[in-house]
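Just the one chain here, laid out as structure tokens, in the form predicted alone.
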Amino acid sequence: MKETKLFDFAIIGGGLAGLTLAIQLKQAGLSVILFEKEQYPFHKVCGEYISMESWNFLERIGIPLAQFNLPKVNTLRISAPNGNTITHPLPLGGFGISRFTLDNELYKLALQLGVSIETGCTVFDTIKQLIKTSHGNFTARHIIGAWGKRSKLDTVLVRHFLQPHNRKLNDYVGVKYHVKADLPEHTIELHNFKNGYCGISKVDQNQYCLCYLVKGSELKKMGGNIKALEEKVLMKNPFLKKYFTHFPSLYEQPLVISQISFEPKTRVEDQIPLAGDAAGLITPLCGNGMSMAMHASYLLANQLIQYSNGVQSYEHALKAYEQEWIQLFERRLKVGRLIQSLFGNPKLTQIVLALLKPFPSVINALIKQTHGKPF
């Protein structure tokens, strides 16, 4: 069925920048609807550890996190596939959640808002204020994309990261579960293999979520075999042949996905502002993508408000935002690639954990460098 209002903005995805920044424009007075391919609850790949400095950001719209009992995590502790270990606390810390919780109490409450929310539904192509889906053609006076870290839009966009040549930080495979464990609340874990690494950390409902990454090409030598590639790769961390070991999965299958992308990524195409994964990924050794994301949709949302009320034109708005997402993130970004590089090669990673070990005060600056403040 087609849709014959002309909304404010259109939202391409609905992850957690997506439904934030629907939440906080309709807050604002003004008409949103939102595109999400899937049907909420839904779970994704994803680390589940939120810094704290979106804490404050989410109860601010309307998520009373402090009735849902989270745990706050505010421990670090990282191995090498040898087994070696550094734990260091984390000076601002975090708190754990599953994706499948915190987006469908965002979903919920942007209905309760009044967003028209179009779930179960797959946008094919933008052409100025026209939005085509499966669901029919929508139009909007402006069009945000939000839609995570890899979509058919970015190709019709024709993204400069999806170019042929960006391909050293383009072939990543994240995968997920939740498991039942026996693990401090307050801790999350980090723990490097060949060619990857995999986190653990405490989420709600009693549950912990085990995410790991690693590259394509370790994935490819198994024959695509996820279960191989953890007894033979993951498994030789002793930690980790432990936890895959005694800790059982309460997913039938793991959830999975291929061809991430950590290349730098634009925060503005063909007008359209992007935020959340769309506009860039942290590397998950260093975490806070959930947060950055929420953080982003932030910044939008203030630039966008100020052009609805007249303010200043649109094409400053998007200045404005592409200015602020670089002065807040972009260091933040590179750091993070910067640290990944350091992990996934075993060798090199005994002698970086060796080496930061005896200078605390070296790790605390690498972490803060990967937080930002609340917002």
Ligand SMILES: Cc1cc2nc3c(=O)[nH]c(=O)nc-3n(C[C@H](O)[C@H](O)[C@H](O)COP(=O)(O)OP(=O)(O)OC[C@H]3O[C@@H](n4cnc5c(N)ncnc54)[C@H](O)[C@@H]3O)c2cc1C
The other form holds:
Amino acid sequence: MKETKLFDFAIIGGGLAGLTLAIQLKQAGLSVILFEKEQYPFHKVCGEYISMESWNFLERIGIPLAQFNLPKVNTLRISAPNGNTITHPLPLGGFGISRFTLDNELYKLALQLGVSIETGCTVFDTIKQLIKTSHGNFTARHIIGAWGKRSKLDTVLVRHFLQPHNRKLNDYVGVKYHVKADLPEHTIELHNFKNGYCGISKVDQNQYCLCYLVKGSELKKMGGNIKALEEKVLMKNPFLKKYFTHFPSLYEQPLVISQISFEPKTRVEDQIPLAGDAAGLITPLCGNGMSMAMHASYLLANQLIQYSNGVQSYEHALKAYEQEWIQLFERRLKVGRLIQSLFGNPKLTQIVLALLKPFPSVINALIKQTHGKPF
Ligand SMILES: Cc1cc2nc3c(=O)[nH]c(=O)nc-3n(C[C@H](O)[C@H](O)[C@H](O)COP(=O)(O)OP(=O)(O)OC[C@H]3O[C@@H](n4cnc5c(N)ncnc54)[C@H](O)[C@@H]3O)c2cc1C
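Show the other one: the form predicted together with this ligand, since we just had the form predicted alone.
Time for the whole complex; same chain goes first.
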């Protein structure tokens, strides 16, 4: 046993859900340990457009976003594979910041507040209050799962979304670059191609995040060759042809993740509450998975703090969290899956965009269905 201390809470996963939860619990006077398998700062596959829903929250917990001079986004431009476009204002809008920067700022804040953080540390298993990791065993009264889209822990917990019959929404691949570009700063672009879509928007350091999601089967057809996929499939869209040809990548290699699942997930497993993508991932074209991860951590922190203050039992805290989660997010996830299903087949995408173009109020309503309110 490396640590003999019994922490109040152990959080597995130091992405946005895990880090913001650790910060809130620590600010409430609780002892917290967080495990992250990578070393900060590091890049992540993500479109890096954050809806304004979480601006106030991040400032409130101690991230001075206003000082970072970040690009603000208020317009969405979507293209069909043939290059036809729709441009539409975003009711709430968003801002651009790389995960390299944001996660690292949250990590530094958590450390400064006194959260114990084990980086480069993979959690293998948990048994009641025991956490088995690559750095040895640790103990905590309660364990929280914030391990993101997919982790070995999902297999250990035999989670339903991994069962073989749940394959339909289980096999997506995400690819990301940071590029130099000269596109309008206030616009996020979403360009469709066969079985996928690619977003581009400005982030900090004068860079643009170019990130796409594609069905795993499409990459398989190209023998797993990312370059071939881009040349033969993505570049059929004239916008993507221009961007992949003229915008120099700042990475030597793209960042790639596979086996992304949009299947519905449970919010609590074995008395372990789950936050962020571990509880359910919204389709990226909605552009608010990050805000949802932080919003879930806000809901969970409130319930856990009430439990720690003796106001309610642990079981009640988990039930209340689950109910709030369902009320706030379940419908958004469903609508996100529906919208994603309309984009993929090039002909259908063209028809959908042509039908939507004359009806901005319908586009507004769809955007509102997938977004929440500031918290
Ligand atoms: C292609 C794509 C584009 C996207 N674009 C956007 C966008 O533009 N805007 C938006 O709002 N959302 C976007 N999202 C969604 C967004 O990235 C996620 O919703 C968000 O990152 C969720 O945060 P999280 O904390 O739950 O998970 P993560 O940020 O993934 O953090 C989980 C952490 O847990 C760690 N971990 C996992 N297993 C273990 C273990 N066993 N032990 C220790 N550590 C572990 C991981 O290393 C990771 O750091 C996109 C998603 C994809 C796939």
